[in-house]
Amino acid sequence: MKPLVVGNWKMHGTESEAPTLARQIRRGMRALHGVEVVLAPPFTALTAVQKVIKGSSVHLAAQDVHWEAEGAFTGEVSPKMLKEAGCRFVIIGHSERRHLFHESDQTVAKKMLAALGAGLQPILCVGETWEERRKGETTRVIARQLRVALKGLGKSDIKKIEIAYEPVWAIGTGRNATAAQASAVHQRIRGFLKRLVGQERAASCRILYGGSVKPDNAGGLSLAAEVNGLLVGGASLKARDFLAIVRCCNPISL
């Protein structure tokens, strides 16, 4: 399967600033054909970035979504609004949403259903805290997150979902998961999917690694077993760094 690299810009980049970065990335992608790239700017910059990447191999994602199509939900953004803005993907259940804004597994599940119903491709994030890993609870925590998030979905929906393993303890902490640690968890995720939907459908789902991904560790992570791409945070804010990470995942350049 073609590797997927997602640049999550988080709360960086105004409507006037974001197109410059998007333009630099689009230009750099002209020579990279073996990897799929997605950019996730803030809500206010979605339309501006879409204008820059339209017609290119770069796709647009939102960083979050509400589970209702419309209604009295001040400050929220619906799936159909994201579709109209040009989004193909949406990040759901990012650790910062779960831990800073207290999103529950059940909230994540509702967002998954809504996104798929609107024709968006969810990038479902799962991961454990340092305390959970220290106690040996990584597998239990991730299995619970997956089980709740995927409950109620049809087996064919798995083909429309990307999963990102992002250990909370490796995001903005200075700690880095090794390629071996990432691979071990990715293999458990693949095993969970096989038990849930069967080997053929499970094999079509890309599992990304996210957690302090940088140019200097992207190569090793991208080559690890069952790592089908990367979810990049801070390093996606500099075109040179982000494109270096993309090149690490581009099989044509290896």
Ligand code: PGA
Contents of the next structure:
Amino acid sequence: MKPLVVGNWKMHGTESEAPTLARQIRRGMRALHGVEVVLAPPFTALTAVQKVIKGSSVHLAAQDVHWEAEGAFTGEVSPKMLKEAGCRFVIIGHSERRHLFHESDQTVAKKMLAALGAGLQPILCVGETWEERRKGETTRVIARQLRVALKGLGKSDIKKIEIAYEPVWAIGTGRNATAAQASAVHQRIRGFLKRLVGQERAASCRILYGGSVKPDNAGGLSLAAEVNGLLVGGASLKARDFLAIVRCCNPISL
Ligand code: PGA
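Next block, the form predicted together with this ligand, ref. the form predicted alone:
Whole complex next, starting from this chain.
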């Protein structure tokens, strides 16, 4: 499987600003054939970014989605709307959604079903807080998040899902998990998936690491066992940094 690098732009980039960054990344990707890249701009910039990356190896993701197809849900965006805007992927259950906007495991589960139903590939985020890690609860928390999020999905749906391990304490803090810490959790996630859907299906699912990924730590993290790619926040806002991270994941350049 090709490694996957996702750029989560969060609330950065207007409709007129975003295409410049997307263009720089598209250009830089021409020499990098061993990695798949996904950009997740804000909703309002999706269409503008899609126009720039269309026909290239760079794909589009939304940062969130609602679970209903339509209705009186002020401020929300449906899976079909994202599909029509050109999204192939959608980030679900990001820790900022869970913590700042009080999204529950159950909400995440509904979003997973709705996204898959509309033909979107979910990038499911899981991760523990520092307090939970300190108390030795990392495995328990992540197993719970996965169990609820994947409940109700068919066994073969796992092939359409990407999982991102994002320790909450590493997001936007400049304090990344070490390669060993990431790898230990990724191996547990892989084990969990194996028990859930069997060895072969579990092996087809990419597990990304996210949390303060920068050009200087991306190499070590991307080479860690069971790390199949990276989810990048802050460092995805500069084409140079983001491309340097992508290069670290490109097997051909190793
Ligand atoms: P960060 O964000 O790279 O800025 O830590 C990662 C994320 O939130 O996905």
